[in-house]
Amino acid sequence: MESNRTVLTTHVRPDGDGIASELALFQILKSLGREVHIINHDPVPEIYEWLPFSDIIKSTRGGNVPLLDSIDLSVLLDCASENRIGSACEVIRNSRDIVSIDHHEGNECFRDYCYIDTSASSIGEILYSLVPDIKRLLDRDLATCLYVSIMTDTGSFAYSNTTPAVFRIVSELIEYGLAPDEIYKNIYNHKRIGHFRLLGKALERMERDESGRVVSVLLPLKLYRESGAVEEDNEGILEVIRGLGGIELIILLRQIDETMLKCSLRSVNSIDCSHLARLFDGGGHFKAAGFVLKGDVEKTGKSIVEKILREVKECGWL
């Protein structure tokens, strides 16, 4: 598909896979002579600001929508649903063509074309496998972005989506001069004090169901204010809780703002998180999924947890 002006975007509250895969595709398309813009709803999280070319990413949050005369192609990365890209949708809505590249189950194909591979660990893995002659384009910057995309969505190669293909790809990327220890430190070892204060409050609020195999945590907005925590300070909380022995499912409910809450689901073995998320019009992967709802964690959080627990029991997962 020929395109002169291309816009890339990803989901609201972008993670490492969304940001790094955008930057990887930006470099690929620029090397092919395309005019490329990256426009997201949210700004780049601080922990990813060191990535190559991250300063070119524009945010539409607060009504700051860039004006482009015409767009030939828009590409949604790590998100195939219109309602997951926030106000960036206003920019791409009139694109001549819109393409979705994703690896989540239960996608909606937004507009024209979709490439969805649910067996892939990340968008970085898809791009590495999908782009013809990718090795001809690789340099340290591109390899870094592809590596970060894969590393963050495999939980630093600890999740079950870490396949032999993943190790083959990252071993080839490292040959371009990457320092895996430095990349890890840049993302995970530069946390703010607000993260640790929030983590402490989250651990204090952990509750187990009667079976002892489901843990739920409810984080109202006041805890963020007390901790001085911001959105990206949530990074890593679920991973700490996963270390608790004997659990099968983690339910983390947190207040995003005055009107919206977000639920993150993580399973250890046989519980299908994507199925549970779809009960609330969310989605994701088998072992990692989530959804966003209008509501207040303190008022509706327990009823949401109870609905999830009922479904888990009816499906015979506990």
Ligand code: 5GP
Second form
Amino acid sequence: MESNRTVLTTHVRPDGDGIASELALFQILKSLGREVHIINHDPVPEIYEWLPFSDIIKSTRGGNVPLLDSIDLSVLLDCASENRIGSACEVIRNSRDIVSIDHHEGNECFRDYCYIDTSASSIGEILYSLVPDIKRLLDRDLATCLYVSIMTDTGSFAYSNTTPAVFRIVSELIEYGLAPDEIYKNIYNHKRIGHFRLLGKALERMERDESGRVVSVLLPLKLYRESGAVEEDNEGILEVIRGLGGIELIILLRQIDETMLKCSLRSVNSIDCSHLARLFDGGGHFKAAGFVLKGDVEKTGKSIVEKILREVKECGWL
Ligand code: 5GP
Ligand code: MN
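Would you mind generating the form predicted together with this ligand now that we have the form predicted on its own?
Zooming out: every chain and molecule, the one shown earlier first.
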């Protein structure tokens, strides 16, 4: 039997790759005549609300689980394990088939069928390469979503996953009337003042280890309150810290609510962030990974940083 009712989902706290690749696949499957729903744990971050069709995305956060029976196919995009999709899990539980399309190392391949390409910059790149006859389906909206997926996961074409294939694909995509400057502005140039206040405080709190090559920043809730910032306002802080010369690893630890903290790890050369994140049951890529833990940044932040530093030394990376 052909699958018809399809649900797409991505990880909690979705990023540009998660949201834009869902919207791209939504358009691809719709054009093939399927009934497609996008259901995520979290709502669409404000910076991606302008994306075509983003208003069809539903969130299950707070127990709002849409009732959908007889789902034939669910597709998990950009997540390496089931626990990364949060409460959207309840929606897809009874799906006949579950497929995963991902580019993370250590994907558990927990489902019926997994397409994992760790060499791909983004899910957008995978979809572009994987979907037969993609050029026949392409229009401005689809090109926009694929472009945003690739652009956000390559750090606007600045990270080492920016391969010749990436440039070949995006040069094709922008032929559909995309304006890279407008897209960039839509995503990155609408920050709130709270972001800048938080950024200022975060920069003041940058600490370096004895080698000077690891930078850590701890952001407790009180810093958000003092800055008038919300969770999404941390977006972009890491990118600023990345500019510091001579560093190998950035550790950003922030409180995300009263009980949970989140760590983002970024490596510049040869430190394996995904290995470090897995020590705390997280995951990600070699150069960008993260984990979420129960705890208080003010109480346990320092010991988490120390544990990471010990591992870095034991692995001979510093
Ligand atoms: P970010 O630090 O921007 O949230 O995430 C960077 C990378 O690490 C992303 O590829 C993301 O999938 C992965 N990552 C972040 N947080 C988690 C987490 O809690 N668990 C897992 N498995 N991966 C994470
Ligand atoms: Mn991704």
